[in-house]
Amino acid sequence: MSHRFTPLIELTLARVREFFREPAAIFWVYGFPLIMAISLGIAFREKPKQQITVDLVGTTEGSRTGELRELLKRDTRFVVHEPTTESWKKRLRDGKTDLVVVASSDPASGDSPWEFWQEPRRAESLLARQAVENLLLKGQGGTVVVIADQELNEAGSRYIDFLIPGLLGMNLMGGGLFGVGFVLVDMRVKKLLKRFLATPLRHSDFLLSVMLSRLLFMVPEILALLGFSWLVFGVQVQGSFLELVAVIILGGFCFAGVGLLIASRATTLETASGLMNLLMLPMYVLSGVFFSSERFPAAMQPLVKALPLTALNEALRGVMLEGESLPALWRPIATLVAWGAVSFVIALRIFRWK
């Protein structure tokens, strides 16, 4: 080989090795595309048949409604169910259902139209309004088919509505992690850790401490998103505004402690960084940031519903879009409470202070 490709050769080799001595640059180039792919293929998986959900509300045997039950379940494309009255405006709201059939006040009368709600801004709402108005032209054979069309106006039912309270528990979850997590780590590589073993105090209270200081500013930055989102694009808060700032102190809490935990043995900011991101990513598609989590298998939503992120995005929608108290609530938050007491219990056991 000639000498004059020897050091070309041999940087490019260095090179290579520094590149797989980094676990966040592996994870970022080969880890994140991969996880990203099969999460959002699951999420948005073609289907060989396609499926319409419809909520009927009010079916009485005999009646219309109870007659178009039965022209469903015969056509294998729809999947029919039958909420409460109360429910089915949250079920069509969340992208859990895609129309709404309410029975009219007289439906034994022929003449009184369909009440059809739908979700304008959605297309397989209107692609399953025109699904269902066709099954009705066919079982009646062609006779014209009277429908009040209904559309959701109440606040909270558009897509920032929804998407809002996904960006906050993005932002308390990517500021427990990174802004306690990095903090500790940065520590320790510059044997500040040491440091502070070397003092009388308590390891419990200088851990909880950068927790805390962590949620000080984390608030006010949520606040501030709040806010901007009333001005500018009008989402408004259906609960408690102090039960909302309960929720965000809790969540705060609940990602600090997973971040404690990530800390708790990493010696470089590159691993801090590859644990903290192979965490975060699948919960930023899985946890119902952006769409709804209902979009993935049946099979996968206990693992869905136990992540903190998801139950952290229940409890933020459950207060600023239904109203809903903390008692109500208490699913999302005892998931929170779990996943922040036994992060921090398990950190302050495992935590490496050199």
Given for the second form:
Amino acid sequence: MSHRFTPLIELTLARVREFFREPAAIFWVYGFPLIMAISLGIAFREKPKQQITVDLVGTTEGSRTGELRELLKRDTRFVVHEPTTESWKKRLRDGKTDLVVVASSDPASGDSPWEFWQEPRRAESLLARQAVENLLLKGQGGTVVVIADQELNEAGSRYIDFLIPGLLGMNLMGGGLFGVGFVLVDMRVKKLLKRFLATPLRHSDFLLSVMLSRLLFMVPEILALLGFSWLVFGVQVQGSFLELVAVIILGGFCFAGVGLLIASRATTLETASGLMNLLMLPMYVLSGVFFSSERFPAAMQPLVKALPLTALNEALRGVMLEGESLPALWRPIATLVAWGAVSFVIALRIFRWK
Amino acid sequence: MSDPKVRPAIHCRQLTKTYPGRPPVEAVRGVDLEVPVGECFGLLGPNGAGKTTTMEILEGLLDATSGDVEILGRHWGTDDRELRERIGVSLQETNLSDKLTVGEIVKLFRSFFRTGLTISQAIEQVALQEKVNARFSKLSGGQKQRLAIACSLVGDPELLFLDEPTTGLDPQSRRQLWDVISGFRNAGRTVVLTTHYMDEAEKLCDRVAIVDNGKVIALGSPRQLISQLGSEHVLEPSWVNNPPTEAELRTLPSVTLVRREDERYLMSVSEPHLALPALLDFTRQTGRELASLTTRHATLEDVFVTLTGRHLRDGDKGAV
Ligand SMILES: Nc1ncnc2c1ncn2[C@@H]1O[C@H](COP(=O)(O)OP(=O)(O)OP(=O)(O)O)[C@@H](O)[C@H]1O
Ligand SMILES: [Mg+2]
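Could the form predicted in complex with its partner chain be given as well, to go with the form predicted on its own?
Let us now look at the entire complex, which starts with that chain.
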């Protein structure tokens, strides 16, 4: 027994030692899932008291929607919002409201159906519709309530439309960080960086070449994703295609800059990939790739909005879904420019050439 | 621009390098070097002596902890771009891009320099013509080494730094590279190289510095250093049984030094025609029997052994 198992034990021990001597590994195995669980928990948190959010659009005093407003306000189960602009569509899509009641064009006619907008793929939305209907039935003493159910289903407002810009942003982030950061650290580890340094090659030429090649690799990647989603799902770009290209290039540069920053000091691939994951994984969760970042509580929003991927996704969705132009998206664009420029400048200053 | 005939190619004073850490490593501790233009200069020393560290400081790839360095009359930190155009460097280990071919790699390096050799010239110098289209990952160790040299030559440098250029090469490739290096030197250029091979240093280098523990412990032409031993020949006898003491052997004529390594003895002798018959007589008179006997010229290895009591390469008992 004694000798038979010593190699096994020693090897296992060696592995365990190696593992615990790598603080990054400990974080990834133990710390990271915890952080994921906490963030997702916050995003999909149980509301303290289950309330139904209803948006009322175009309500006027004395009309039947005005009466509905009074009914809803008296009932503690409901939270009423009255968005002034067309933002209710976005609110419905982002899950910020469960049901939207739009006042009909002819408020005098009591027979015209109620215009209920909902998101039939969300249980809360169906529940809200049911609850409001019941409320109306009670209020009207049992007369039939005619409801015209509407859902946001035109291209540009489906989940896939929401998802594709998010995936695009995620790709730009991963590609920028790995394509620049990993490549540079690999060169440093292999002493290729040192070898280049021993020639008259300019530092700026070298770094620019790495970033440029990254932008080139990006082209087929993006064309494939956009082409595929257009062919298969009919995902379209509502805004200008050129502006979309501009946002993509800006995003590419921004994350290439961040990748450069990560690569500027790291001397091992483990450090680099650890840093990259440390940066990327929270953004997968927080930055609205798979679900709207609006789901996070208001207190977290300034932080969430300051993340480069949130900004990129917002700009991409602005152009692709809302058909907005770049000036209207100045806030996320400025965030991207700031991240890219600050990272680039710091990276150039602290880059470990020697 | 100063006259290169007057200015040495390399001039450094009191160079030190301490790598931070626990404990810190004093890799170089006060090295003075002066290499005139046109010389082939060798740094010789065991593993960890500080050769690579010294080279990389001279190449401007590593910051010294203290000391002054002047290369081609210029200084790192102020004249980097000019210096980079004028020197060629081959590191001890570099993994060039695996996926590129020999031709592509040389072309890439050529593009960094304003002037230089043509790509085919550089490849011919190291006799890699047949491998122009082979990927780096498909080259043998020696071929990779030769490609690294080609990359250091492609900018047509005045001063060439080669860190262990021939380590791992077969004898034929080594000789080929020696020709390249001698040719470069014979064209009036300067070479600084490190090596573990005594024969290489003796053959190629006008002068060598023997480095140990971060210090230069001997400096001069290989011939000078060997003759400073006082005895330029070495006898290496071994006996079948009953090996004699070192003191007994030291009494023989013209023997200056005796060292014993297991079964084998190293006897430094100034006049082998006196020492050799005496050794044979001694063996016969004491009823011993020789197992082997070699005589050879003293080498730089013997210089190192005499100075430090150790061999240049651990576990490699003087086989040169
Ligand atoms: N980056 C580093 N950090 C810490 N110590 C180092 C570093 N590089 C080298 N050393 C140490 O400095 C000493 C000198 O190393 P150096 O590489 O200069 O030796 P060398 O003479 O080139 O040896 P070799 O013949 O094996 O190439 C060694 O003890 C080595 O362990
Ligand atoms: Mg070395």
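Positions refer to the first chain, counted from 1. Treat the numbers as computed from the prediction; the structure is a model and nothing was measured. Rigid core: the largest C-alpha set superposing within 1.5 Å between the two forms.
Remark: with the core as the superposition reference, the CA shift of Leu197 between the two forms reaches 2 Å or more.
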